[in-house]
Amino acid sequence: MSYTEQMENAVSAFRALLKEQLDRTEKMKNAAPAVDYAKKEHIRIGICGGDGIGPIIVREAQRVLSFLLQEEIEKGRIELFEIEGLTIENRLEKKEPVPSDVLAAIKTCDVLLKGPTTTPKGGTMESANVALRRELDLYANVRPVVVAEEGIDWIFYRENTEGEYVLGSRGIEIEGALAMDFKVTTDLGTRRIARAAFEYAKNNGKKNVAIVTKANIMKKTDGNFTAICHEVAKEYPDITAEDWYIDIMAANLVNPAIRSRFEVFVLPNLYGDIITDEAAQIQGGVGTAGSANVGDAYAMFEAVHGSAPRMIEEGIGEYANPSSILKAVEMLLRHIALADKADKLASAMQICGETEKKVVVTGDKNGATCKEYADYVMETLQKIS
């Protein structure tokens, strides 16, 4: 095929691209209000093991779960509902990111507990996680990194539904020639997550909020990402707004004479992915992070990290860590308007990680279990009043 065929092509396909996210931008003009879980009668948690280490870590974060929620679930007012099929092998046979039984199950759901999923490298299957981001609307990705002893309280605010994900498997390559990818930035989404950083910042008494991007060199995308943040930064007028450059704020995290001064961070997707995997290395690896996909009708909580297919190869599966899992469970709590436990469950983990540290996972045999460390987090729970 000629290239002038096959521009042609790439045209067709760049107006269908263009259709399909104006579309999109009318659907969140018609979004429902956001779910109030503190009123909510009946509350079905979905728990969705994934592939690789991922059914291993989230088998014991249900079990916390479930301990945490025993007078609840016997109540009626809260279902943990178990979901398969969301496996790599399963993925790759029905050739879908996310099967579409599986996506109705989960459909069914509130809120999703699911553990890492494997994206398979080329070819043009999408990552599962991009996939549910869209299907649920998914919009805000929020992680929060915590050390105490330096003075470090960040949580990050990543738009989630857009940027260079959004289309990441509907690039247009002239065979021999180029390829390009594309980039997505909505009016609407940009406000929708930029509103949700400056809330969080009004209702926890925060004082700053860092608006990270490249606007500098990404004039159109960035540059509106930018804008439109501080229209709402105007709408806060006790909360300062920041520029901020990715490269520069990336070196900030890592200086220890300025890092400290940052409280909340809203950014693009594709730099929210990158900086906070930084961020959760600050604080002492991915596997001690936690992560939260919130959209106005469903949410789901996850691991910042992978499967580890390594371990599974390995034999080592079970020595996994399943602290960052745990603290998706925490998130998740909070989420449905259970504070408390929430608040039990922190405490529990900052006994088991930071102060006693009778139970050390260190993702091999010379280390606890899994299943060891979730049984020390239980019997530390049973302590806490």
Ligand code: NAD
Given for the second form:
Amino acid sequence: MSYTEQMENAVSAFRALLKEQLDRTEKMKNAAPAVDYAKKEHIRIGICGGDGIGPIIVREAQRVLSFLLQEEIEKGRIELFEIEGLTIENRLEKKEPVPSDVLAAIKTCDVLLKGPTTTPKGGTMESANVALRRELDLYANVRPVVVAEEGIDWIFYRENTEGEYVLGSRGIEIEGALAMDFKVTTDLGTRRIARAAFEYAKNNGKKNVAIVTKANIMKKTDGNFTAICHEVAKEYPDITAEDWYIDIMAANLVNPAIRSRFEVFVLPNLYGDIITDEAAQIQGGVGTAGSANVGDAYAMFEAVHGSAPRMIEEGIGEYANPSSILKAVEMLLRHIALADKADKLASAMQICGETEKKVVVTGDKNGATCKEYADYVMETLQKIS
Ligand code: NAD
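Cool, the form predicted alone is there; where's the form predicted in complex with nicotinamide-adenine-dinucleotide (NAD)?
Full complex below, order starting with the chain above.
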């Protein structure tokens, strides 16, 4: 095909994208208000194992969750609902990032505990996470990072449904000449993530929100993101809103002289993706961080790390660290208004992972297995109850 023909095709593809994105903002206008879990009579928690080490860590997280929620499960207020089929094999066979029957099952749940899912390299198969974030409109990726002894108490509000990711498989190519991907920032999409970050700051006594972009270069998308965050900030006069560029913020996080002054971060999708892994590493590695993907109707909780396929290939999957998915369980409990249970789990994890350390997971055969660590957490939970 000639360059001219390819350009014409690209322009039509772009027109369709614009229309689609405008339709998405229309849907956002009609979104239902957030669920009040404290008042909800029945809560269904979906459980998806995922790929690689996913089923191993999720199995242990489910045991801990059942243990903590024993009474609520017996009374029928809470139901744990296992969902099969969110596997790379099934996704490739069905040629869908989340097969439609799996998505339908997920949509019968209120919240989801999900193991990491493998994304095939290259090709056009979208990541299951990107698809789930879009389908369930999980617009806020919330990741806390705490290193108490260094005065670090950060929480990241990463925009989850826009930026480079929403159109990541929809780029255009003029064969042999160029390739172009797209990034989108909508007003409503930015406003709701900004509000989530400032509301968190207000409700938790935080005084500083860092707005992190590359607005000096990405003038339209990041420029609008920054401007809208500042508009929202005006409604929170007790909170300081500061602009930072992502490059210097990446440096700030490893600078002990200033990093403890940051509290809440609000960022577009790609920067949030990168910097939250950096922050997790400062906390002790991606195995130690939890992640919540929150929308108004649904929420999904998972580990920050991926499916660690190499651990499976090397036959050491059973030695995977469940700390990250257990942090996700803690966040899930908080989200469904069971803060007392979440606090209990947080205390047990603090004892197991920081103060006592009687059982240590190293990610290889020199350490404990995932199951041994979960047993240790449950024994500790019993002692502190
Ligand atoms: P990864 O997080 O799977 O692995 C990075 C390193 O951390 C590896 O050395 C791995 O062995 C180690 N590791 C990860 N989790 C661990 C645990 N619980 N205990 C001990 N060690 C652990 O990252 P990757 O290799 O870049 O990605 C593998 C696959 O996971 C890819 O297909 C990627 O797309 C996918 N992924 C999924 C998610 C998700 O579903 N949320 C997130 C990130 C990556």
